[in-house]
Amino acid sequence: MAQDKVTKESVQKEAERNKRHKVRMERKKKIIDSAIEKSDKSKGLMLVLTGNGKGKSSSAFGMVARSLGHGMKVGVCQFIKSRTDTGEEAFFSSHEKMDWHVLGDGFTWNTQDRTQDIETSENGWKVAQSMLQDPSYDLVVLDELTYLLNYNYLDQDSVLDDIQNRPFDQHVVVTGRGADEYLVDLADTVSEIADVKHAYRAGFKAQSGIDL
């Protein structure tokens, strides 16, 4: 009998928990549905992915995959980086609605030539400009752009003007550490990825599929 009583009480408590959960979820659904209903605006968004953590470019390329899945045209401009053997380029660059450009000479500590870096950055920005002026591009990813602005390789006002004056429905994603307040202010969505732990500091080299 005692065991039956415990079982009955347990069933009753579980039923009460389920009932309370249902009430909370119904209340939450009303709030979310109301917010969704009020969010009826549409335009090309600017997103900034910054911070010292790993995953900024990876997040941007996730949006590339999503956009291509919707039949959208995408342009990627990779500044700073110079290697053309990454998994994302191998996967995406052959897509009929993708234009992928590697526009850097390598990290600044590799080139060690500020004049060359500025020239490479300016030439690379011309490619980005052409995308930002072309309404056929639904999404433009400006990978590692923050470095070019932080090192003053590009004129910040001109870059921000080009982004702000892009076609109305065109989305732009900017990645890189140290996004300054002007980029943040211009953006519609900003995500800062924190650096909690990284395999590199434990002596692990860059891994195919994870880093390359």
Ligand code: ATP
Given for the second form:
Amino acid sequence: MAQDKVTKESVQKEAERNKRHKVRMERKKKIIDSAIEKSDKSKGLMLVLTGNGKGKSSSAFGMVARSLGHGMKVGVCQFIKSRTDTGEEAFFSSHEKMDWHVLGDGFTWNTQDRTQDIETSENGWKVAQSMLQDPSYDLVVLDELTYLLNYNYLDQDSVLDDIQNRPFDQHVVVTGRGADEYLVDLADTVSEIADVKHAYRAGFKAQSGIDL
Ligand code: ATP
Ligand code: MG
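Now the other one: the form predicted in complex with the ligand, given that the block above is the form predicted alone.
Following is the full complex, with the preceding chain placed first.
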């Protein structure tokens, strides 16, 4: 009998909890719907993905996949990196709406040659510039651009001008650690990925599919 009473009480409690949850969710839906209704503007966005954690370039490639899925034309400029055996390149580069450029010479501590780094960066930027001036590109990814700016391999003002003066509807994604304030100011969306833990520090080498 006692157990019956407890069960009835708990059933009633559960029903009340469900009712309260429904009221809360109705209220939340109203707020979200009204926010969505207000956010009806559209333009080419600038995104910056920065921070020391893993996930900046792979997030950019996620947006590449989304864009190609919508039939959009995408340009990717990979600065710094010189390897052309990555999974992303193997997967995306042959897509008919994809224009993929590996424009790096390797990391600056590998090249150890500032003059060469500057020349490589300037030549790479010409490729980026041509995309940023071409309205047929719906999305342009400037992968690892922050390093070229932070080492002063490229002139910050002219890079910002080129990004700012791109076609109105063109999205641009900049990745790399240490994004400076001026990039953040110019961007519409900025994510800083924190380095909580990385397998590398436990002795695991870069894994195909995860890191490259
Ligand atoms: P990903 O391309 O995996 O999204 P990322 O763009 O955020 O990484 P980068 O600084 O470009 O990071 O480094 C690329 C490579 O370095 C990847 O193999 C990645 O796993 C590795 N890496 C990224 N962050 C760290 C970290 N905090 N410690 C060690 N290795 C890292
Ligand atoms: Mg990266």
